Amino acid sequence: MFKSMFEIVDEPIQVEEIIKKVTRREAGAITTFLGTVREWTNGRKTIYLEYQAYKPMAIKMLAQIGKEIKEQWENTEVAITHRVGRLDISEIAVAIAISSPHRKAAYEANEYAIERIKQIVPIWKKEHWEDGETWIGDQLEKVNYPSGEPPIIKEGN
């Protein structure tokens, strides 16, 4: 049987396993989204990323996103896995799979999922560049950390 539909993991994400979680007879469409580590951001060469999360709340928020999707798009199934720890260039940071009877709902729900992850899930990213490193802020990259790191990490949680 499968692990949870909503997970925070510290090992490489197995995309096929995420897809299996949402595969079902009534689904005529399965969409996937893979967020990967890119090499260049705003003209700076990234060496690797480091993700940290407040796992209990992050899992709860991923499940909340799944609930929102099921309410908005009828007969959908959702699985989301986000990775934490060190990720090198091209590694998968997040995988989202959504199944539905028809493709339009699967596409729309998948886009909704990644946007909501960035809005409400307590996951933080530290970029390591050739010339330094910094915590980026919230997933929307609109909040800076005056202390240089997310409060939850500073508190040791």
Contents of the next structure:
Amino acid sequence: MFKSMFEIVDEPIQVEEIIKKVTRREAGAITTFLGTVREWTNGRKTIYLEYQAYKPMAIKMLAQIGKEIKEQWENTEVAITHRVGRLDISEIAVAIAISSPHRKAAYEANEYAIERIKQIVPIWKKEHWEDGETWIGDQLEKVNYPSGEPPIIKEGN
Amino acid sequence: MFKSMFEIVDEPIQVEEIIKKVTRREAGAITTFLGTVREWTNGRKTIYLEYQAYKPMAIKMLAQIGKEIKEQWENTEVAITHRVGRLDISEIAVAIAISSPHRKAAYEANEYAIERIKQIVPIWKKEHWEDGETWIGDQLEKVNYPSGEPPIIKEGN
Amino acid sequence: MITVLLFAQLQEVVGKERIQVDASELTVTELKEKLKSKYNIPQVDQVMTAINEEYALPDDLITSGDIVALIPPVSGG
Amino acid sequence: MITVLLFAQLQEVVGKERIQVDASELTVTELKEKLKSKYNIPQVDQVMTAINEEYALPDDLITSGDIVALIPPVSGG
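Previous: the form predicted alone; requested now: the form predicted in complex with another copy of the chain:
In what comes next, the whole complex appears, and the chain from above leads the way.
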């Protein structure tokens, strides 16, 4: 069965499945990053999170990140799955797996992937605190269009 | 059942199990590194690998690495499993999982762990090539005792 | 007719997941002005815009049939 | 009696996993000299040594009952 490398899912993320997608005979290193729901943030208690995505565009942007990685780090394979809906403490919101012949690229590309997800992928998180709820945005503490341009170069430009 | 954070095993490594060991309510990030058996190295084809460990000391050294990490990166949890025996292409030789409240520490500590494993943990790899076999050593291309000292400071020194 | 998709806090403020705007051609900036006057969404100045799932610039043209998404600062990961 | 454990290529060269050395006290360097003269292992100069599972220095003392491991350059990971 064909498995897409870039997915937005409603169900709990199975890490082994995502690792399998990038496992290859040429790979000597596989890094994964799991973003999990943390209970405490700046002294405030989270009860659960809710993620919403603009799904078709989010998948496109994840694929875009994969493309950027393959351009920057030779012979890497990339799989990213982001979950949406309600997530309880310790559940996995995002899983990134990168394989490469050597470990340096696998670490670097993985960290690049999560940074880019936080910049360009249309997914939003709503924190449900003990004492209220709020949509989180602008985590990077940057204004929009900091460069006056959207955060990716469109094809053909 | 008590699960040790540092293990040398003969059986295939189950990544989910190792991730579970470091999953915590305080963690927002879990990184894993998997060292897998690569088919080609410098144009030479590997058929399979064989790992041997000085098991009790290897476990101690893995725990030592865990201790070093917790000293350097606040509120991290570390689990490392290394497999020994015969490993075929794409099988996992080592799995490192690190959890931490924020991602930066989880990446840095993970990379530190694999570097240290390659320095101080008494485990040896024998490459079985198409045309011969050889024990691999000194991967870091350093002489032994490069500083005139063993690579860890003994307790009490 | 242009379809405008709303997400996160914008969806809650407006109380809808999508808005239909009756226009045949206008820029991203013009669309935003239109939305500001019709709906009470001051945040619209601070959101990015995508046209047919591609990030767009303020002067980019939207034509009838396009799907526009208003994209507040993202917070995935 | 001191037990000396061998691994990897050393184990293959000597053809044993362990050697018993009849001595009550000697340094790491002295032990290595002893092993060189008795077994054909020139590599012994290039290996690290552990005494009771702790890395040791050339001048560290080994006493009867200790378990010494000769540790060729490691290649785990």
